[in-house]
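Have a look below at one chain only, the form predicted on its own, in structure tokens format.
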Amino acid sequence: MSKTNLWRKPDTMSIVFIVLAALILLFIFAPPLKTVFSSSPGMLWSTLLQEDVYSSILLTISAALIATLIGLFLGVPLAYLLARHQFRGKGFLEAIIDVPIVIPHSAAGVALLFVFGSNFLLGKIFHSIGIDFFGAFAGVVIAMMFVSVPFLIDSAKEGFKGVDVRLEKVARTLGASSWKSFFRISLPLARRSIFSGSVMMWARGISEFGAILILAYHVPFLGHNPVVAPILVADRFNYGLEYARPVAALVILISLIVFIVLRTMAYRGEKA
């Protein structure tokens, strides 16, 4: 189907339909806008340079990529046996992968430490092994990916759906294996799509607030005990908006400058 120019003597319809999308744009880029020009630069470099917001920021950050890294590994397998297969229960089970979405995340951190908690049956085999998840990084590192893997299965599951089944087909017949055929068609194929799912998942996994809350609140991290980035901005917010103002801009304007670069990346990747 041809796609025509938006501006081009508009119909009433799509002059209506601009009208309601200038508005829901202005609520989405409004706050976020205003929160970051309401601080100077100056009031946000010294911001950064506070101790525990740093602290704060590397921590979210690298505890993000870490949990998107493990959800590649674990996800991308499950995405293309639900993009490639058939099954009994395969409704069932691609609806289960939907369910952390919809829990309220503080139960989530709940239902979380009655698996990993230090006095049940995974976090004991864990802690033997000497990894710990209560107000430890790994605690806040699962508490992201749980939050956050079903954006990356989804989107490498629809990336998988779109590669002709045909091809792996040729290729195993001309003698490839099974492994081979993934690697060199498949994957590179659905690499937009697992790329764009990586992207919503790091940043799902930054914005998580209340599993971690539960689950890991302050934690040892380079030699400091900070608290994930929203934690931070809730905390200094109860003692003042003018408090928290800084660290809530600093935190916006990074998100907001990686994602863009990211998502770009990606947009980019699917026009190539």
The other form holds:
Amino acid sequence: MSKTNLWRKPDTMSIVFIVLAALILLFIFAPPLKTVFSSSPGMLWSTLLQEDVYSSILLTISAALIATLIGLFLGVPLAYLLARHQFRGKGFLEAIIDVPIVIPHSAAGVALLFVFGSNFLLGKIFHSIGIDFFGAFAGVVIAMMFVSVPFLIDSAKEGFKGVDVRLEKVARTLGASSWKSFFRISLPLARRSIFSGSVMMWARGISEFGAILILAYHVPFLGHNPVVAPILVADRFNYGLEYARPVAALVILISLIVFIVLRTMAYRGEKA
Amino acid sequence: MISIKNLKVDLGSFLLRDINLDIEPGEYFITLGPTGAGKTVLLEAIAGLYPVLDGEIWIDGREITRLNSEKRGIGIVYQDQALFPHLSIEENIAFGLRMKKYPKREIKAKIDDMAEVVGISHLLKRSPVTLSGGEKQRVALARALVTEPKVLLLDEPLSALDPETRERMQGELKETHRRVKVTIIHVTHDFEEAIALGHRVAVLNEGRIAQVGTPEEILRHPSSEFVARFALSRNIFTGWAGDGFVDIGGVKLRAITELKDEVRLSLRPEDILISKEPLQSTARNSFQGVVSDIADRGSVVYVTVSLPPDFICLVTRQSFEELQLKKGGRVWITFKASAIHVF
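Shown: the form predicted on its own; wanted: the form predicted together with the partner chain:
Shown next: the complete complex, the earlier chain at its head.
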């Protein structure tokens, strides 16, 4: 059925739905907009210049970016395998991938500590090559990665599913190895879904609180000892709403700007 | 020369088996069968896109059964053309040449030559999404042929086209094959397409080859009821053979056969003549019946004449109108003993 113009002679059901939609949109937009607009630009700027604020924002953004890059490197191959192959236990595996979305994130922090803590196997292995996770930048990265990588894997999987497998088959008969077929055909054609999933992963990463609280509260970063932005907002809130508001407004504003820019890029890519 | 020996491909719920074929260099070979017969699986097994469970595939004296797809020198064109949507037409055609690391100048020259052969020189800068079905098909052909494959595999290449474009593309395929002289294995479920294009035809049913032969052999001497039905031989009967006759439910047909006792026979609709009066001819079979059904197909008409049993006859529209055939009318049907194929 073709789409119709919503505003041209809407029936009763459409009017009810428009009212309900307006309510949910108000619910989504009002809190962040109110927070942002209740702080003056001057106040936001002076807040940004505070050492613990800018180092916190930089820590959050860069850790989420690195988590996303590692997620891309490790998650895209998994997404491709899931999209292209049938194997025993595939359904179970797909369910496992989404587990980080459903478990409480403070519990996820504890679980990560049990694997990456310095007393445990993986923690010991990484420690031997100079990487520690507890109270460290790497801890922030793996906490963000754990809770957000399912978004990237699921999106990339759908992207690869949308690429006709016969395109890869034709590429193979034309002399492309499986690697070349992947990099020249499958990956470029799934790039929009992968990019969109990366944006979602990054966005989910910067908002992570619970797992980071357990694994890496204060971390040494660029000569400072900041906490990630969501924890900074919570810390400031302990001193009162007015004290937390400008930091919250700044975090929301920066997140929104980056998110909107990236989503717009992804959307333009889809339309192209 | 392509030799396929005892090929077996296991798809879990489906088994392609006992495939034995010898295809001559430069031959236009058709694999014909209904949906689900295993035609595409056979093509993709030859191309190395499906793992082979057992058997061997040889091309020009070299076994390629376990060779990677990209090293086989086989081109493939699918029904929906499978053009790379993110590449221009020129880049699509260049893809195989780039994979084979041809120098840039040579790539350009080869693309121009091939584009001229298939008539797409004006489309090279375009995107695949802006092309018509026929244009896409020509691009897919050019992309496969430009790498000079030893064998070209065509998987229902004309099925997605409208009837007019399909007919034109049939002619273009024939012409391209004549000019390029590559060995072609063409998969289709369309019997008329098989007759129009193929030097030889393999009929596939439920993962097995039912018959291999020239179009004429498939048409005139089907080896089984399945092949006879698939070859649109609409009159298929069970009868008792003996002394040059086959008795089908009380009607004794003159037939040329050495077979005896219970047999099957097929008779093509176009081999039966219909007339209002008995015909004076050398044909040995002539019976009177009643027109019980008329199926108009535009330029031709299928007329069912009940003796009983029912015989389906094919007449041109002109003959149909001249004879003024109507349901319930009495007519004579006449056919030669040699038109009956007993098996």
